[in-house]
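Single chain ahead, written as structure tokens, the form predicted alone.
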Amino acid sequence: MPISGNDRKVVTKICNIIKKHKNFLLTTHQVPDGDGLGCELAFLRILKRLGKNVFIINEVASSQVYSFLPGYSEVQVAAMYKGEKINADVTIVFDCSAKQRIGRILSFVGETKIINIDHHYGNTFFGDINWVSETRSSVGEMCFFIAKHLDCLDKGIAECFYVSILTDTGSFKHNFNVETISVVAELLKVGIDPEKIADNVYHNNSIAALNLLGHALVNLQYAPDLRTAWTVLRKCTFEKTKATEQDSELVIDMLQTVEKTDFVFLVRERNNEIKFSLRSRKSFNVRKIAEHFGGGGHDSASGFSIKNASINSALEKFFRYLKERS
């Protein structure tokens, strides 16, 4: 199975601390994804396999189309603590390039050691052991490797590890080498079922996420000088359709669907901030985008926000960039 020798000592290190200690914190950044919550469920049943005790707790709900995978109803996010503790030794952070990213769970983490495990660019090396690999597929590809040196492998947990690999690759259209798919004949061998999991993944959605695409839809705009769609999902939009932001990545997937792009972005109105999520077509680069706004992520799929601004004024920000840059 490839690994490098470096990511073998760095893989040793983590199983070393899992080993060592007790108590255990699991989180992601603020709007978990198939690759945040597909780590956290895996190492929910790994630790628990070797008898410890496991929080998953994240910033807000999972989107309801993962409740298939084991432990989805064990995941707990923040506003259910009033000011309590966690007793946590360990607090592993996956797939998040910046501590601040995982929100109100900062004040859960205290004096723990942290375990940063990262794909992204840019990454700021937070955790007292960070495993970054920008070349990585997904969190999920990385972690693979921690269960298997572990000696921890069920298809439970080949589940989760195949959803995170399947949900940030596009279902295998950008960002996955070779060694990916090694490591997803791997958790085949276990006995997964791919295509029930590409099922409940994609064809499962709420009445409401669907509501919200129609919306999206209908607002959909295009700029041909710039070769580039996008669509606006204002909070009124969300309360009228009971959509949760999560239920806005089926928005972004259809947008990718649009002839004669380069790129699309969608537009999402979040308390005092609005927040672009951008996808590449073909090989144009949105992470250079994102990173000139503050953001980051991937060559093929980047985000980032605009603080204090209307939908409007961020738009035209947004648009004056990418003139100046054409």
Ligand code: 5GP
Second form
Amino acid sequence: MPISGNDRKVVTKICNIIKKHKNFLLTTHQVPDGDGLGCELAFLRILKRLGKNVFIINEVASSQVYSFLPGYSEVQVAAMYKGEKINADVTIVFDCSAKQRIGRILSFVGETKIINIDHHYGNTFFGDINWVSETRSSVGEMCFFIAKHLDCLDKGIAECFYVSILTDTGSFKHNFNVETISVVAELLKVGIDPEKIADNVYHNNSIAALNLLGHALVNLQYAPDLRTAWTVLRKCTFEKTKATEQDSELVIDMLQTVEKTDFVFLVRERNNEIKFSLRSRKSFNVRKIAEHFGGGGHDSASGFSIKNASINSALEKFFRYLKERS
Ligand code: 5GP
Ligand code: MN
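We have the form predicted alone; now please give the form predicted together with guanosine-5'-monophosphate.
So here's everything in the complex, that chain up top.
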């Protein structure tokens, strides 16, 4: 099994905590992606099989493309809670580098032990137990070892982990290694159908999401001196197309196909902030850029927000910095 001695120790510790407690809350970062959601749904199934009470609560809903995964309809969102407290013995936080990235969820929970499982650089170790492994493709790849240790792996759980790995590696285009593939091999042995999963995840776009992509591409910008391409999604574009933030994943994927770029970025207008999503091409490091603006992520995919700014002023600030460092 491709897991180091230290990792094995922390996996055992996490499994012992799971065995000892009854009530679990699972959560991930705001705007949950395939990795965070995949882990939550895998654990929903694992913990239920072990006879535990388990809730998933996220800041907002995940993309509908994941609705084929077992347990998707059980995911709750923060807006469903109006001040009532949730009593969880243990809260497991997936794919989240810092406590504030979870959003409002932790304000619902009373006394709880926190297990933090993540693969981001700069994780703040905010949990009571922290398992952070920056070399892993996804948190799903890490959680596979917990399922194995608890002897719980089944086809449904394997599908969830496969979605984590598939989406966090950009369909095996980046951020994976031989260990990732050995986990994938184990998932295939359980009988998952990768073709069906890819079809569900990638050939299932809503008209709204595709209309959003259309707007994004019509407004595509390119700066040859900085070797970057970008586009802006305004609030009014989301309103007009009826697309959600989650739908902009498609825009990010498409941006990454622009020729002659070292990195690309998407700018989204939110209520009180301008959100930047950066993706590198080749070995360009976008994490360092995001960190300059108080954000973070991975070398190849990172993000940050500029609060209380207009789109133009945020872009101006961003380009000023890019020109300074080039
Ligand atoms: P995305 O652009 O998809 O929101 O995020 C890309 C990567 O950067 C993810 O791994 C995400 O966790 C990280 N990231 C995005 N925004 C922020 C941020 O504001 N702060 C930190 N620390 N990480 C971020
Ligand atoms: Mn991840």
